[in-house]
Each structure stands twice: as C-alpha cells, then as structure tokens.
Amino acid sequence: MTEMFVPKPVMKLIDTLENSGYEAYLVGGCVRDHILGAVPTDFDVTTSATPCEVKRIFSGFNVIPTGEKHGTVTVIIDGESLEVTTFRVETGYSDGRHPDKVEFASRLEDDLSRRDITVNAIAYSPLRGFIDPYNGIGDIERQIIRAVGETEKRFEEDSLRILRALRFSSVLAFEIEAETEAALYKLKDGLSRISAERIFTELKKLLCGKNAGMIIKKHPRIIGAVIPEILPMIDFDQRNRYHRYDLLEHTARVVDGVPPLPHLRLAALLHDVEKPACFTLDEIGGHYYGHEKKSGETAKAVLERLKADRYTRDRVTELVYNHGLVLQNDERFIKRCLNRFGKDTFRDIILLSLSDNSALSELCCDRPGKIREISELTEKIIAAAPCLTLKDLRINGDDLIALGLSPGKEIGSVLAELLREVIDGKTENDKETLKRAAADVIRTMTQRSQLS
C-alpha cells in the first residue's frame, strides 16, 4: 500500500502531537480515498491526548472547543481548520440514537472498534503507516460493505448506520455482505427514532451515489422505512405499452439519469409515486391521469416531514407537478417555458424529462433524441439573452404613466401584454416600438372596458 499524502498543516498537526508524546492518526474517509485511489479533502485526526491536552499543547494557535465534550477541538494551522478527535469508546445506545456514555480511550483500537463499517475503520500514521484491524482494505479490494465487529449490535446502537450502509454502497458501488445486509433488514424500523435532519442527509447522499438505482431496486423496504410513500411501487405492473419496466425499476433508472445533485435525484424517485394510487385501467391498457400533481402533493408531503430546506421542497415539488410537460421544439414555446419556470428550472425540467423518456418501452425510442433538440435550441435562446421577465422589457410604468395611464394595476396589465408578445416575436423589445405596442393595448383594453 503506498504511502498517503498528508497536507503540510496536517503533518505540522500529528508532528506536533507525536514528539509531544502522543500518538496522532488520519482515520476515516481520507484514508479510504486513498485506498480506493481518489485523492482524499477532509483530513481527520484522532490522538490519544485528551482535549486538554490538545489545547495545551496547541497552545499558540486558535483553538475551537468545538465538540469539546466529545472529544473534539479544532486547531487552526497555516489558515486550515483541523478537528482533532482524542480516541473515544462509547457505551449504551438506550435511545437507538446516542450513546449514554463517551469515555476516552487509550488504544487507537477501542477508537476504531466503535466505527459502523470496516471501510471507515482504518487508520494511518506516517511513522507506523496503516493500521487495520478489521480488514477494511481486503473489504475495499472485495468492494463490499462490512459492519465492524458484531454486527447487529452496531445497527442497534445508531440506527441510522443502516442508512448509511445503504449510502456507502451507493457511492462506492459496493455489495453489501450477506450477514450486514440481513441485519439492516431485521433492524430497519429502528429509523423511525432518527431524526428527519438526520435522516434527510444521509438521503440526498445516497441518492447521489453512483449506485443509486440500485439500491432503490434492491433495497426499498429499507428507503421505504423513512419514505413509505414509495412502498406501493414494488413490483407495480404499469400495464402500458409505453413501459418495459415495473414502476420502481422505472423510477430507479430515472434517478440515475439525472445528474447527482440532491433536488433532481428527489424529484426523479418521487415523480411517479401516485401512479399506483391514479391506476385505471381499460381496453387500451393503464392509465393514470392526474398522477403528476398527486405526486408532487406526496413530495411536498414527503419533504415536509423531512424538513428538507425550503429551496429543495420547493424545487422538487415543482418538478414533480410538471415532469409530464409536453415538451415542443419551438421558439415560441421555450421562451414562454423560459418565462414561466426560470432558466434554472426549466432546464431541470428538460433533464428529467429526458430521463423519464429514455426508461420508456422501444414506442418511445425517438423521445431522447428530440428532448436533446429542444435542450439545444433552449441554450441557444438562453445564448441570446433574450427579452423573458417584465425587468428585461425596455419600457416601464413610469412610461406608460408618461402615456396618460393612470397609476394602478393596468399598468401591470400592459406590461405583461407587451412582454407576452415581445415572447411571442409580435414585438420588438424596443422602446419606441413599444411604447406605440402600449398604446395600442390600451385602446384595447379600453374598448373592452366600456363594451363591458
């Protein structure tokens, strides 16, 4: 195993602590980067000196009590915020959740022994190099998830470990192993004593792993301990020619179609979660009308409960109520997208369209390739910045008050009007055009009063 690179900060860190007496070691995520050849950013430290004993010998530099209690200071070197953690064993889990009691440790041993999987108990120094004593490189070199020690026991402690299992097979693209796989199954109610914050970023990271949708056709009993709502979806037959796939395989490549960011991998697993409920079915095959606002009523729903930031909620739930949009390549009708979703949105409601196109039957082959078209020509209008929101419009109300209309919600009105056919190619988004396009809506709209 070659050596690991250790940022200069980082070396000044255990340097310090080692000639200071004590033992210092990278633990963590950093030494599996390293392992599994990615080029590791959080660097952690554990020592066998206390936080006082940190403090003291860190005395020159700002220290942060950070998570003092637990064992945590923070030491800033060279401008870099470094957590120290001093080695820690912790004992009785009554709530599920937290340990009762954290006492510090003398062995890097006991430290690693209470680590959820042999991926994340391993340890380097520079002076002794790797220190393993659950075998979590031959784990790695076998690509497969392991929890340390006895098994069960490390569920039950934090019951949020088996969500994490089901993350770091997502990410890593791991197996989990037989005996850790049966104990997430056996202990998977034990979530509901997680916190929904808790739970909601242990989520966004297993989505976003590049196993994903894997783990949504393998494993959802587990997600659907914390998200019930997609439970309906197993083994669902969408009867419908236009569908190869049962419904979670469906939402399944859907999620990996889109790129891993948090709100669009929500979206694509959540989009179709009412179909089940909305399921008619004729001479034709399954239907399901109304499923995409049903939907987005679940995700709002479903994102409440998880107290999902409000940019997320909203963004998600907006998606979903509008993935069934018919997409059309035409100028006219991007540009009034443009303006009604926002640039941002709108594109995102192009990528899970593409998505949901492509995990369609052989019938629906073309789709992909003309959703592309339309993403083309939607950079191109973007390109062009072009005139979409009333700001963009060079004309105002005080210009129209300069016109003879009088200050008030018809000022509103005509503005809207002339960007609708500025959007439209009726207008030029000129001033002087637009001031006589203004006169001419006004008269219209005066007429239409007085007939009125």
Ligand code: ATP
Given for the second form:
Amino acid sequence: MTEMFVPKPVMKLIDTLENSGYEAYLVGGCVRDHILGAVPTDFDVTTSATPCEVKRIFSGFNVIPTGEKHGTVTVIIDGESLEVTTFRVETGYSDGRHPDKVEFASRLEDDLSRRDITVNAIAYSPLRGFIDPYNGIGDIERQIIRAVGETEKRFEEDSLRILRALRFSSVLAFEIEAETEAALYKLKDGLSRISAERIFTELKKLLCGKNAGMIIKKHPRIIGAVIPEILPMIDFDQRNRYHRYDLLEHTARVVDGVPPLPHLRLAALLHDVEKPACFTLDEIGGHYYGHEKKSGETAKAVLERLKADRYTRDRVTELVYNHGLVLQNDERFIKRCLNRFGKDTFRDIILLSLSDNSALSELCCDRPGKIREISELTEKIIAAAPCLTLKDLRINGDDLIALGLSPGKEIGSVLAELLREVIDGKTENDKETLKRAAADVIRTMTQRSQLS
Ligand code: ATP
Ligand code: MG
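I have the form predicted alone already, so could you send the form predicted in complex with the named molecule?
Whole complex next, starting from this chain.
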C-alpha cells in the first residue's frame, strides 16, 4: 500500500505527540479514502495521550475541549482545526444506542475494535505504516462491507450501524457481506431506538451515494424500518402502459437520476409514495388521481418525524406536491412558473420531472428530450433577467398613488395585474408604458366594481 500524503499541520500534530512519548495515528474515513484512491479532506487523529495530556503537550496552541468527556479535543495548528481523540473502548450499550461507559484505552487495537465496519477500522502512522487487524484493506480490494468483530453484537450495541452499513454500501458501491447482511435484517427493528437526528444524517448520505437506487431496490425493508411509508411500494405493479417498472424500481431509478443533493434525492424517494393508496383500476388500467398532493403531505409528515431542517422539509414537500406539473416548452408558461416557484425550485422541478419521465415505458421515450429543451429555454429566460416579481416591476405603489389611486389593497391588485401582463409579454416593463397600462387596469377594475 502506498504511503499516505499527510498535510503539514496534521504531520506536526502527529510528530509532536510521538515526540512526547505517545502514539498517534490517522484513522477512519481518511485512511479508507486514501486506499480507495480518493483524496481525503478530513484527517481524524487518534492517540494514546489522554485529553489532559494533549492539552498539556499543546499548551502553546489554541486547544478547544470539543468533546472532552468522549476523548476529543480540537487543536488549532497553522490555522487548521484538527480533532484528536484518545484511544477508547466502549462498554455496556444496554439501550442499543449509547455505550454505558466510555473508557480510555492504551492500545490502538482496542480503539479499532469499537469501530463499525472493517473499511473504517484501519489506522495509519507515518512511522509504522498501516495497522489493519480486521483486514479492512482486503475488504476495500474485494469491495465488501463487513462488521468489525462479532457481527450481531456490533449492530445490537448501536443500531445506527445498520443504516451506516447501508450508507457505506451506497456511497462506496460495495456489496454487503452475507453474515453482515443477515444481521442487518435480524436486528433492523432496533433502529426505532435511534434518535431522528442521527437517522436523518445517515439517510441523507445514503441517498446521495452513487448506489442509492440499488440499495432502495435491494433493501427497502431496512429503509422501511425508518420510513415505513415506503413499504407498500415493494412489488407494487402500476398496471399502467406508461410504466415499465414496478413502483419501487421506478422510484429507485428516479432517485439515481437526480443530482446527489439531499432535498432532490428525498423528493425522488417520496414522490410517488402514496400511489398505492390512490390506486384505482378501470378498463384502461391503473390510475393514481391525487397522489401528488397526498405524497406531498406524507413527505412533509415523514420529514417532520425525522426532524429534518426546515429548508429540506419545505423544498421536498413542494417538489413532491408539484411533481406532476406538465411542463410546456413555452416562454409564457416558463415565466409564470419562475414567478410562482422562484428559479431554484423551478429548476429542481425540471430535474425531478426529467428523472421521473426517464423511468417510464417506451411509450414515453420522447419525453426526456422535450424536458431538456424546456430546461434550455428556462436557462435562456433566466439569463435574460426578465421581470418575474413585483420587485422587478418598473412601477410601484407610490407611482400609482401619484396617478390618483388611494392607498389600500387596490394598489396590490393593480401591481399584480401589471406583473401578469409583463410576464405574459402583453406590456413592456417600462415606466411610461406601465403608467398607461395602470390607467387601463384601474378603469377596468372601477367598471367591474360598479357593475357588481
Ligand atoms: P465520512 O466521510 O462520512 O465522514 P467517516 O468514516 O469519517 O466518513 P464518520 O461518521 O465521520 O465517518 O465516523 C468516523 C469514524 O468513526 C468511522 O470511520 C468509524 O471508524 C467510526 N464510527 C463512526 N460512527 C460509528 C458508530 N456508530 N459505531 C462505530 N464506529 C463508528
Ligand atoms: Mg468523518
């Protein structure tokens, strides 16, 4: 195995600990990523020195006691924040979530034995090379996810590891080894003991992995242990000639087909989640009237339960709710959508629609091309910086008051009507033109109110 590149500040941290008579190693994600041929970004260091000793050794540096009780302190070296964690062993786990006791250990091997999967349990020392008691390097070469030590015990101790195994299988595109897989299924119900925040963090990473679709197809019952709402999608035959795949496979493909951003992947996972509940059958085939709205409501409830941040919850809900919007290659339609959704959400609606329409039957094979054209036209429209909101309109409430309109809610209605006319290309966004158009709008509104 090739030597690892270690950035200067990290090297200084390790050297200083070693020169003070302690052992220090890189461990976890950075070692795994190096062996995989990727360039690590986060360098986690583990050491035989206790937090107190680390503080003493680095007394001339800024040291922050980030998680001192659990052995972690942050040392700032040359402007870089570096985490150092003391070797530790964890015992007890009577709640299936947290260790009852965390003890500092003097041997690296003890620290590696508490880690979740073999590819995450490799250490590296610039002096002593790779330390790999669980053959994590071999598992990286064979592309395998395998529990460290006694398989079932590891997942009983901390049920989150079940989801982590799936997450790494998705992100690294590694197969889950048979014994590990059997333990995941046997113990999956333990996930109910894990906090929503920890689950949601892993779930987002899982969904953004390059093999997310495969995991959804292969292990829906494990994902279903945290989102049972997806379970009715398993083997659900859509009975509709526009659909070549069953609902779960369609969903898995839609997930893979959107960019790996949590809100897009979650929207893809949940976009059709209520189709089984909305299913009706007639001589033409299966229908799913109202499934977009119902799936949007379910998506919102799922994300609230998982304590998703507000941004993600609102974006996902809006995307699922509107995923059935029939996109038109028409400037007026696109401008109306940009006004209604804002450019970021409308771009996301297009991305979801493109992926959704790419996972249908041959009858729909022309749809992706059409949606790409709509996407191109949308970008052209956005680049031309058109008037899309009241802010962009070259007339405001004061101008209308100067025209004789009295302050009040009518001003809002007149401005909204003028914006509609500008978006639809009926009126130029130019002050004098808008003043004339405003006079017409006011006249029409007055006539209307006199008639009623
Ligand atoms: P990422 O690139 O996502 O940060 P990572 O491997 O660094 O990947 P983290 O979640 O940051 O993953 O965890 C750091 C290391 O701590 C892991 O590599 C693993 O050795 C260990 N670890 C983290 N969570 C657990 C857990 N629940 N049980 C056992 N070991 C864990
Ligand atoms: Mg990490």
